[in-house]
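The chain below stands alone and is given in structure tokens; this is the form predicted alone.
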Amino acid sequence: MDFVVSQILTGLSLSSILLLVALGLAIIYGVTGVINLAHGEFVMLGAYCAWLLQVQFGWSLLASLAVIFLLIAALGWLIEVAVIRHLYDRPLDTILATWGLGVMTQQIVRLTAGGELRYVQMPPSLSGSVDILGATDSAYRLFVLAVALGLFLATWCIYRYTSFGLKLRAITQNRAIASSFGINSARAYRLTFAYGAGIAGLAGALISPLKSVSPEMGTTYVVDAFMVVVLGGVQSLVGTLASSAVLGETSGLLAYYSNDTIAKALVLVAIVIIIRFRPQGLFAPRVRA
């Protein structure tokens, strides 16, 4: 029983990180159709903001989360205005532009903050462990799980039960018809991109006490995020949640019996096979004929 609970908790910990990283990408990709290869750099910038605010200004991680979300969201807003809004009907150019932004961001961070590994201190109030049915887990990892689920729930409620969410769903289905009804699709895209970027920055800040912070850290996370979104279904927030849980639990179990590298390789092979036979993803919403 202890082993089962321990494996479930390990899988949930991995799932919460996947959900945090993939949620922002799912929102941006699902609404705007932009394949944002710079998404990992938003995660990296959030981690660096957490480190900078802690080292230079003495802010605790918990106190800086809201500020980090707003800072990265503002950066996402500026990038959408300056670059992305000109490329919505040019998907290949969007891929190239966001890839270039990611490379440029990495180099700017390397030149300003240095290339050495940085570390963010875990909040003292969450540095202990919690006993659950005989298994022990980090209090901070449980906190990250709670935040990830809270962000998902807030995002889902905005998408399903607000007028802004109704406009997003209309734009997603048919941008031209939505615009003819007076919906400002440009403004909706801008807010969506900023919100997705802000969530990615928040993810980076929350991950930073668990991982070392470096200019290249975003590269790994953007691959994981795309795996989650593609497996779950591009326009399905619930699919993003479900695929995060499936991938997290599967990776945790495979890593226990082998190692992290083999586990990731096996998961990637499984995703390729699934997408071969179900390209719309496992949890894609049904479309009426």
Given for the second form:
Amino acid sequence: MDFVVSQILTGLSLSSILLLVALGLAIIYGVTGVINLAHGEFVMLGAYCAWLLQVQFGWSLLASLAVIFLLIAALGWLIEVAVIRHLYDRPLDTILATWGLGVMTQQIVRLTAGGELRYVQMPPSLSGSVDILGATDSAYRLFVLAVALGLFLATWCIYRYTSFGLKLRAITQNRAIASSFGINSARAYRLTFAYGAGIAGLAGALISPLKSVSPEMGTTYVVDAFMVVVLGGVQSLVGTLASSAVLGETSGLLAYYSNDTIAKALVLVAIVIIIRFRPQGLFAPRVRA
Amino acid sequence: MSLVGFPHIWSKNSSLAFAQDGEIKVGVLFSLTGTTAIIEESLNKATLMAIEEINANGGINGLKITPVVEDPASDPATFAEKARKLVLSDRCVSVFGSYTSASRKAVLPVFEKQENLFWYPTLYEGRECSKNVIYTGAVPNQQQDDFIPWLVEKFGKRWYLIGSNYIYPKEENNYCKKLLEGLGAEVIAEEYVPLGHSEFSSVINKFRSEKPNVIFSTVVGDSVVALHRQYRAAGLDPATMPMASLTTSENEVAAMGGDAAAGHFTSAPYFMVFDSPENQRFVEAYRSRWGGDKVTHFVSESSYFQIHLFKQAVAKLAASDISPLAIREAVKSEEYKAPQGLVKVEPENLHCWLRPKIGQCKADGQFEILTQSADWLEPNPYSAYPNQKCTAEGLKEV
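For comparison with the form predicted alone, kindly provide the form predicted in complex with its partner chain.
Expanding to the full complex; the earlier chain stays at the top.
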């Protein structure tokens, strides 16, 4: 019994990290259609902010989360104003531009913060472990799970129940018609990009106590995030949630019964097969004509 | 003998001499950008510091060492290209460099073809017998011969082997399994994770359910940070299930935090806390040159002492005789009092005699040295393959 529980918890923990990293990407891609290859760098910058605030100002991770969200969101806002908004109808150019931004960000961090690996201290109140139904799990991992679900819920509520969310959904369906009804789509895009970046920054800060912080760390996360979004279906928030859960639990189980190398390979093969037969993703509600 | 009939390119022709205008050029080939720059920067620093020291003390018989620094950007193909440049167009008499086995394998053909000399400071998996490389890091038998029996006696016989998925961990594990078999210990799992892997929750679940006495970890790079931090977050206890590593040095500990590393064990020929006048000088010089918060570790230490071995070898030669192969002959059996203690170049296989130590990490990020091997350990790059032996004539089947 405790084995089953601990395996489910492991999978949930993997899922929560995937969800955190993919959520921002899913929002940006879903609403604006921009394939943001610099997403991993927002994650990395969030982790570096956590490290900087801790080392320079002695802030604990929990205290700095809100600040990190705002900082990275502001950065996302700036990037949207300076670069992305000029490229909305040129998908290939956005890929190239965001990739270039990512490379530049990595090198700027390397030149200013140095190439050494860094780490962020886990909040002392969460550094213990907790017993759940006979299984032991790290309190911090459960905390990350709770935050990931909370963020998802908040995003979903904004999308579903606010007038801003209504406008977003309208723009997603047809930007031109939404604009002709007086919706300021440029502003909506900017806010979406900033919000997505802010969430990526939060993700980076939250995973930093479990992983190492380095200028290149974003690269692996952007790949994971794309897997989640592609499998879940773009434009589908629930799809992102579901596919994080599926991917997390599957790779956790496979890794337990074989090893992480094989788990990673099998998961990728499965995704390739699935998108061959369902290119719109598993949970896409409808496909735009 | 195969050289008979070929006009040797390194003739004593003055225009081609390696020592010219009172200087000799050496190549320094460590990645300053890319994924392994994190560690290779420190090797670059230790190398340059040793060269500066020698030059400040009058050079080698009046000759100044001029380092030609190249950045191979953590990419094996670039390593080969830069090595070729250093050897052919800069005409360096030796090149010091590289950290990963992949990059060493990439430059090897350059040095063998051009009959030049490469100095490799990193501990590695062995199973290599090149006449154009001086290996100053440890090979498996030197790090494991004392370490494995010590751990079996202290903690027990159920072992979990976890490593990154490439050649180094597999070769170390081959030798480890041999030793464990001889000790009657049991390998309950041997598992490899992808390079750069950072999610160890499934692995840690297996630690929990299998309850090994010792976790023998050959996980490298940023994965090692993730493994230790997640091990600690999961609430596992190093007192009953310690991780034993051959690669976790002060450098990795600084990256993961002393709290995550405390209680685990490493076997290495050098630790920063080692008490010797040579080490005290080395650490002080390193910190005053590169910054008071910097750590020295066993690869930066061998990067440092191999320059001094080079100096001793060159000092034995007349300026007109200086050539890569003459240096190789001169460095054989050469001894040097390094920060880790006395080291010696084995004339047969060009690896170094070292004296490994077992260290336990403490929360302040430094190690406590628990034991030291009674004597120098002979380097045996083919320790896991008893029917092969590396000799001065090349690899031999015995």
